[in-house]
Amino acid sequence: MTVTARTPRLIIVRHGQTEWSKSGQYTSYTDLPLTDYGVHQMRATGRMLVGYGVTNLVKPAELKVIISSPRKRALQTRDLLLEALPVSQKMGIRMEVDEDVREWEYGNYEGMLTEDIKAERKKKGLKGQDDWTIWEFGCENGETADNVTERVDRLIAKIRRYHKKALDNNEFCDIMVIGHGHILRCLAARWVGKSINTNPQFMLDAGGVGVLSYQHHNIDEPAIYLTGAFLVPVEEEGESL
């Protein structure tokens, strides 16, 4: 009897805690490492996320590709997630670094807090003095929702090529994307065709994991897998975008 492979999944992982994710500062191109807590956090997440235990979400043999942001905090997270796996299991996983997974570029707002951004816009007489959001107004000398949509859609098209091939061949195919708070929320929104020029009202804490997939085993029916997300319990409080 032929076994039908599980519908392909996209596992999205936000990097572990950094000093700026803890404080709530906007971080795009600034290449911060994980905090000591972030390292501990992602090691623990890796043990829960990938492996052959009955509680692991992802089996190594089914994890075909990991696509990471080029930033240090994302690459560190990737390595920590796989740290406990034997080399023989890691060898079957394709590793890619893709600029399209980099964080929404914050321009002048790099390192700032939301309240500081609003105060700066008020000083300059810009729109969004009191109700600024990145979704609607973007960032001075940074990216707009249209800019981000273009590269996220390109990333999704690449992922769907992998998934379609797996569906056509009845193969298991999990793909993992390791990135940042805003870009992964944009990815989830665009996955289901939602515009990102308004707040998609999704949340993903530092170190958080989510799952995207398809309804009815059909590449043309992308969906958010509500039962497939988790966050390893934390012992340290901190602000998060």
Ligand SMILES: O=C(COP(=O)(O)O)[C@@H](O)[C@H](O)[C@H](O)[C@H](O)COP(=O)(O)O
Given for the second form:
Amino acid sequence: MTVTARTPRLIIVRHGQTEWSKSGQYTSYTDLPLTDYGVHQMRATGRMLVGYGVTNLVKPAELKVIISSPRKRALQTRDLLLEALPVSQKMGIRMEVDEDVREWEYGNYEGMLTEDIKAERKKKGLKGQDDWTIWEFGCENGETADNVTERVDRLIAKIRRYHKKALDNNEFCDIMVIGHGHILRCLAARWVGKSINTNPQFMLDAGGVGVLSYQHHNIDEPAIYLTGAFLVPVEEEGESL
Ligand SMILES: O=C(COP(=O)(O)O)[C@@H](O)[C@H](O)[C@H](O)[C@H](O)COP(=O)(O)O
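Since the one above is the form predicted alone, can you give the form predicted together with the named molecule too?
Below is the entire complex, every chain and molecule, led by the chain shown above.
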């Protein structure tokens, strides 16, 4: 009997807590490490996320690629997520670092809080004072929504190539992207073809995990999982527990 491999998934992980994710300061290129709590968070998340236990979301052999932001907080998160796995299981995972996963470039707003950005814009008489959002107005001397859309779409195209190959060959293919608050919310929006020029209204705390996939086992029907049923996939019904 041929087993149908589970529909490919994209696991998105925002890095664990940093001093600035805690305070709400915008952090793009500033290369902060995780706080002690952030380290604890991602170790605990790793034990839940990857392994061969019945409650693990991702089985190491099915995790084909991890694509990380080049920032220290993302790479540290990746290492902590995999820390409990034996080397032999880590070796089968392709590790990539991709500039397209770096955080939205905040330009003048690096290190600032939302309320300070609004005050600054008011002082300068810029559009979007009380109602500034990064989605609509972007950042002074930083990236616009269009800039970010271009690189997120390039990233999605790469992921879809891996996923399509797996679907064509009936192979399992989970991919994990480890990045940042804004870039991953953009990724989720673009995954289902939505514009990011308006706030996509997704929440993703530091240390948060989300799952994107495809409906009906069809690469042309990308979708976002709303529930945790992926923890006990129906495909595993026949497996001994
Ligand atoms: O800097 C951010 C994300 O980068 P990272 O910590 O590397 O994931 C932002 O998301 C900030 O955390 C920002 O302060 C936050 O988005 C506040 O937004 P809002 O609640 O809409 O004012």
